[in-house]
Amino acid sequence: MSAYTLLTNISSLVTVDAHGGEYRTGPTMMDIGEIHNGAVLMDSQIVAVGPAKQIEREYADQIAQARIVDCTGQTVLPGFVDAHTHMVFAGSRSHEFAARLAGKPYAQIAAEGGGILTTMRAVRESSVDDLAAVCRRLVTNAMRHGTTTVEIKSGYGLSLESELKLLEAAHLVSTTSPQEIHITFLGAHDVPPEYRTGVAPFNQEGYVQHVIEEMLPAVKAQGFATACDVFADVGFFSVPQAERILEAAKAMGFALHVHADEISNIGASSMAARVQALSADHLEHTSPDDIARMRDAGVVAMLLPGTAYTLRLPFPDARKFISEGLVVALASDCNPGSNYSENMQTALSIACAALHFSIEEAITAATLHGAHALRIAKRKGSIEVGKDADVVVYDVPSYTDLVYHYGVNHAVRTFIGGEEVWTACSTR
C-alpha cells in the first residue's frame, strides 16, 4: 500500500481551517474555509490542502508515489468528533419511547422506576463481551456516517461492579476500532435501586459518598476513563452534590464534563463555569447569566440537538450562545432512552433547521469544536497540514447538501489516520 493518498478534483473541499487555533467563535464560525476543485495529499497526517492544480504542481514526487482517489461531483470534510454519547449499554428502551410519543413525560417514566434504571437492569445482567458488542456496531455504524474520533460515557451499571464492566468494554472497543474512543465515567448518572430508600430525594448522600469514596478510586485504578461526568438536574444530582463529586474527581487527575440545564436550570451550568469542566452539555433552560460564566471560564457549550427533538424539550438557545462567543459544540449523545442515533449528519440536520444553525456553523461546531470539547483540536478537527488524516468523503457536489437532503447517509469514503477504513459499494 502507498505511503501517500491524493484526493483530488473535490467539487467542495471544507478544511474548517482554524489558522492553527482551537476553535472560532461568533461570526468566525461561518468561515469554514471552502475550497473548489481541491486535494488533500495525507500519509497519516495532512501533508497539504488547496486547489488541485496547485497541490499536484507543488507534490509531483510524493503525488507519484500516492493512490490517486477521484473525488470529482464529491464533497470532503474533516471527520464529525462526537464528544458526547452513552454508546455501551444493553437492552432496548422503544416501549418507553412510545409510551413518550403517546404523552407520558420522561420525568415521569423515569420517577416509576423506568428510564436510566431500565438500562441498569440490562446492563447488570449483561457480559463485558455483551456490552462490547452493542458498543462496537454503534461505534462502527458512526464512522460509515462520518464519525471518525467519539466519546462514550459509562452511567447504565450505577454499582462499582457494573460501571467498571461499562468502562472495560468500552475500553475493548477502543482497542480495536480505528476511532479514536475518550472514555468518560458517569457514575452519577442517576440513583440506584439499592439507594433509593424512604422518600425522594431518597439516600442519594449516601450514593454520592460512595461514588466519591469507592467508584472514583477505582476508576482511577482501573485507568481506563480519562474524565469524570455527572448528571445535575432536577430528579436527579444537586448542585452541591455534582459539584463534590466533580472537585474529588478533578483531585485524582479527571477531565470534567457536565449534564447541565436539561429538565430545567438549578445552576448546573455555572457550577460547570466554576469547577472549570471541559463542557457542559445539554444546556435548554441556560441563562444568560449562566451564559457569560461558561464563556469567561472557557467551558464549551455542547448542544445535543436529537435529544431534545426527541424529548420533545425546548431547544437550546444557540443562536444566543454564538452571538456571546461561547465555543458551541454538536454531538450526537447516541443513547438508548432519550436519542438512538449515531448518525451526526442528522445531528446537523435538526441543528440547522431546529436551533437555526447555518450549515457553515454546524459544521464547525461538529468538528473543530467537539475535538476542542475533548481539548485534542491541536491534532483533529479540521483538515490542516501536520493534523491527523481524518477525512471523509461524501457523494455529494456541495457540503450544503449534507442538510439539505437529509435523513440519508452521504458518506462514501472514511479516512482515520490516512487510511481508508471503510468504503461504501456505491462508491465510483
Contents of the next structure:
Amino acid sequence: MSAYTLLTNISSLVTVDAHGGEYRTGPTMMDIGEIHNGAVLMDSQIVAVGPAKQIEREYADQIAQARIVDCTGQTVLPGFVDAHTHMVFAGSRSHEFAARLAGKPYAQIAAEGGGILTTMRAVRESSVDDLAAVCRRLVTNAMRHGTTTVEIKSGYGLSLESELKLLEAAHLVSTTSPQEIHITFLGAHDVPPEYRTGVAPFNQEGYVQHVIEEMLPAVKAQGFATACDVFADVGFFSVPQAERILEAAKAMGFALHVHADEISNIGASSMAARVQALSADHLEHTSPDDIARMRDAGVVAMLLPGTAYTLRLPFPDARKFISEGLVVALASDCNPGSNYSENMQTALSIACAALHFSIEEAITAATLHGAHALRIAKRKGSIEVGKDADVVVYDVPSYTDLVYHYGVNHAVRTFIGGEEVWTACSTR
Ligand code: NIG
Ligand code: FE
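Pass me the form predicted together with ligand NIG as well; I've looked at the form predicted alone already.
Following is the full complex, with the preceding chain placed first.
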C-alpha cells in the first residue's frame, strides 16, 4: 500500500494556516485559509496543500504512487483538538439530569452528595477494564465526529487507588486508540466522603494535603498524567487551596489547567494567570480584570459551550475574550454530569448560536487553539506542511454547513497521522 494519500477536488479546504505560528488572536481568528477546489497530499505528515491543479502539477511523482480520494462536494478541516474532557468514568447521571431540568440546581445536587460523588461511587466499584471500555467508546465516537486529539481528566475516583485506576484506564485507551491522548490528574475535583466529616466545608484541608502529599507523588511515579487540574469554585476548592495544589504540581513538572469561574467568580482565572496555567477553562463568570491577567500571562481561555447550555449557565462572553486578544479555544467538556456530548460539531454550533462566535472563529478555536492549550500546535491543529496528517472529510460543500446544518454528524472520513482510521458506511 502506498504511503501517500491525496485528497483532491476538495470543495472547501479549510487549512487554519497559522503560517508556522501557534495561535491567531483577535480579528486574525477569522483567517482560516480556505481554498476552493483544494488538495492535500500526505504521508504521516502533510506533504503539500494548495489548489488541486497546482498540487497535481508540482507533485506528479508522489501522486503517481498515492491513493487518491476524490472530495468533490466535500469539506476538509484539521481534526478537532478537544483539550478538555472527562471521558473516563462509570455509570449514568440521567436521573440527575432530569432533576435539573425540573429546576434543581447543580450545586444543590452536589451539596446533597450527588453530582461528581454519584459518578465517584460507580467508579470505585469499577475495574480498570470497565473504565477503559467506557472511555474507549467515547474516544472512538469522538473520532467519528472529527476529533483527532483528546485530553482526558481523571477526577471521579477521589481516592489514591481510584484516581490511579482512572489514569491507568485512560492510558490503556491511549495505547490502543489512533488519537493522541493527553492525560490530566484532577484529584481535586470534589471532596470525597472520607473527608466529609463535621460540617461544611468538612475536612477539605485534610483532602488538599492528601492530594499534595500522597496523590501527586504517586501520580508522578505512575507516569501517565502529564498535567494537573483543580476545580476551584464555591462548594469545591478555594483559590488558596487550588493554588497550593497547582504550585506543588508545577514543582513536580506537571503542566497546569484550572476549572475556573464556572458557578461563580472566586478569583480562579486570575489565580490561573498567577500559576501560569496553560489554560483556564469554563469562564462563565470571568471579569474584565481576570481577562487582562489571563492575556498577560498567556493563559488560553478554554470555553465549553455545551456545559453552559446543559447547565443553563450564563454563556461566557466570548466576544470580550476575543476582542481583548486572548487565545480562545473551544472544547467539549464531555462528562456524565454537566455535558454528556463528545461531539465537537455540536460544540461549534452552540458556540456560534449562543456565544456569538463566527463560524471561522469557532473553527480556529476548536483546532489550532485547542492544540495550543496543550502546547502541541507545532504538530497539530492546522493543515500545514510538516504537521501531523490529522484531517477530517465532511460531506458538506462548505465549512459553513457544519454549523448551519447542525445536530447531525457530517464527518465521513477521519485520518490520523495519514491513516484513514474511520470511514462512514456511505460517504455519499
Ligand atoms: O467540567 N466542573 C467540574 N467538572 C465537570 C463536571 C463534573 C460533573 O458534574 O461530573 C465540568 O463541568
Ligand atoms: Fe470540566
